[in-house]
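Taking the form predicted alone, here's one chain by itself in structure tokens.
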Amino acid sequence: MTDEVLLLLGCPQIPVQSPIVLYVANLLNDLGKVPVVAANPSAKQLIAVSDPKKHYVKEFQDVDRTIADLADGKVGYPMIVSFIHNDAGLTYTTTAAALAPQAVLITVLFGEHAYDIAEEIGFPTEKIVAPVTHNTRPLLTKIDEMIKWAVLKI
């Protein structure tokens, strides 16, 4: 089994998000995993300015590529966190789910609907829900909880 963790990130527009993946990257170190994250040119544009040094991520994919090889068996993780807070993070979210259904999967919901979305997601899923924007804290205690139980699980 792979130690690699795939992160899939959806479009940047809310600013929480690549705060809480550089925080979610960093915790998976810490616990002996490797974060890759799969994101749009955007996305993984604001991840590697705000990592230059590449301290927390190592790896990047693009995200439809990631999804290809998903689908055609090339690739697999034990475990996939998923950062949504629109219906595009929610598709993406949906299709690795089906693709990975052996992966332990934990969805990140954000932005000023994330409980609406949280409640369209009919797939299993560990959840966190915080309807931020900005302030990460109310993320941060549940990810911590969820990220070392699910690396447990793993």
The other form holds:
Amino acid sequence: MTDEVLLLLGCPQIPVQSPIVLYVANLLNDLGKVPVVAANPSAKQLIAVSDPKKHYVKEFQDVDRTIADLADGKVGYPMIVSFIHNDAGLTYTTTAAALAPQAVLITVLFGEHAYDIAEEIGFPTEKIVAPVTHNTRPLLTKIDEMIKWAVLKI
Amino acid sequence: MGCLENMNYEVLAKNCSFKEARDIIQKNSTEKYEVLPGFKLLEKPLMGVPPLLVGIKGQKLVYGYTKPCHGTFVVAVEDLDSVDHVRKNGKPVR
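Output the form predicted together with its partner chain next; the form predicted alone has already been displayed.
Entire complex below, previous chain first.
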């Protein structure tokens, strides 16, 4: 089974997204996993510029290409971490959940509507929820616990 | 089939939620079909909460298209091959 873990990013308009993605990537690297970031061009650029030597993230994919590859069975991941703050993020994640039902799915929900979006989730997932936009702290402890748990599970 | 930009299409709604898109598809279609996420239309997989609704009105498909920063669009696009594909492979709903 692959060591790759898919990090599914939403629109980067909420400031906490990029640092949290790098934080999760760092945890995964320490646990012997390879984070693969699937993002649109703007979300990808923010991660790439924040990590110019690719210390945390070495692999990037276009998010729509990733969904297409999951649909075609060209790729598979044992674990997906999805970052959600709007309805579109929920739509992408719901699709990934349907296309990769065997994956351990962790959803990280943030932004003003985090709790409302979390209530709409109808697929099996472990949720990490905090309605934050700039303050990463409320998310970190649960991320530490959940990522370690998920890596042990896969 | 091909890129939406090269086809005869109309945007019925933009920047809406997935639930709003479903209602708009319902109201703007004479035939409705359910399909699963990943179902290909115009070479792109459909996204959303299963089952997804795809409508047909005349020779046009009516369906939702999601972008990360722009929410869900509902488009009506003329493509007879895709209309046939949905009729053959979708589950008809009232």
